[in-house]
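For reference, the chain that follows is the form predicted on its own, supplied as structure tokens.
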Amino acid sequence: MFSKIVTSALFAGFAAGLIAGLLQLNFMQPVLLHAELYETGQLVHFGGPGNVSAAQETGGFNLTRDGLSILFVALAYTGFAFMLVAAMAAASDRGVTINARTGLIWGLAGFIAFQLAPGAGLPPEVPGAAAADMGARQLWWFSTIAATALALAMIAFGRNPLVLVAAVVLLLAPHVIGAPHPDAFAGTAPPELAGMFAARSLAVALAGWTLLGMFAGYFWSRDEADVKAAA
């Protein structure tokens, strides 16, 4: 069982992570580099130089910067894959079918728990954006992930109506409490740029998590078939 979890997670995580890293490089990094020019003062929002030509000067593939960025994303998704495959293994022991098709649902659940739910309160930010205390944000972020993941598991596997009610409460609780925000909003980058970055971040995460779930389900079912064939 342990070796199946390891192999499925490694293959699925690295494959999905490489694709997600390339998507980030293409869609998110240009926005980040553009926002950094506002943060450093090379571009000024409202009344200053705001053309995108300066942002384009930071473009182009940088082997060290971009290669390490893709590798980091691949490693991060490999870590997510270990958590996802471990949950799949527990569900498989209970008779749940795990394959590439059902893996898509697992991937969507992971996206909701790790990206969409916390992003609803603390959306991805560009450099220079005003933010509340880091410790408070991290506490809310981790708590929201834990509450959402547990609630989704309760909805998926719970049979008692009270369990479903408790799941809804868990889903709503972090957002009723509210994420920590600064007393006043301010930032160097234009709000249009910040909105574009948040939207692209969630879109790339959706693609990465659905691929992760599909790959994890595929490799898990393939290893399971190989074990049955060997027996």
Contents of the next structure:
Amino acid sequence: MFSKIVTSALFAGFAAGLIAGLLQLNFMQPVLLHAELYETGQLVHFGGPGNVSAAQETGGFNLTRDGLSILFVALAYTGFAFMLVAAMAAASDRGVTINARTGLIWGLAGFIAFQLAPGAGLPPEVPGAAAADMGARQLWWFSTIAATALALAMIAFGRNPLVLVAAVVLLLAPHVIGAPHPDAFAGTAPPELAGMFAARSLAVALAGWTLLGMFAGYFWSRDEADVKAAA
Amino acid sequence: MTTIALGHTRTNIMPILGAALIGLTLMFAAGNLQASSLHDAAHDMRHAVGFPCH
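The form predicted in complex with its partner chain is what I need now, so please give it after the form predicted on its own.
The complete assembly is shown below, putting the previous chain first.
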């Protein structure tokens, strides 16, 4: 069982992570580098001497920097994959069918728990954005992921209406409590860049997570078929 | 070669918890750990994936 989880998670996590990393490099890195021109003070978009062109030279592909980014995206997705496949294994044990098609729904649920719900309180930030105390943000971030994942599992597998009610409370609680926000706004990047960055972050994450779910379901069911064929 | 009928095994909870813990550790190392070399290498990814960082 353990080796089956590890195999599925490694293949699915690395494959989805590489694709997410390439999407990030193409669609987000130019926005991030552009925002860094404002973070370093090289550009000032407000209260400066005049209008700043929206077209800026942000530099091309940097092998070390961008290579590391892709590797770390793959690493993060491999981490996501281990958690996702562990949950799939627990469900599979209880008779739930896991394959590429159902994996898509698992991936969507993972996107909601790990990206959309925490992102609704702590939107993905461009460099130079102001933020609250990091410890407080990490605590809220982890708690929101845990509460949302648990709530989605309760909605998917709960049979009692009371469980559904409890799930909705769990889904809403982090947002009613509210994420920690900075005391003052000091962001350097134009809102146009910040909005683009947050939107693209969620879009890339949606692609990455749905692929992760499908790959994980595929490798899990393939391994199952192999075992049955060998038996 | 001995074959084991894995299809209907009642799984031990330990492999599942172990795998989840590995995942959590990987995610924490890639996204949340503040060691500066790790932070610099993972910087762009942390912004892009939306990890609370800095």
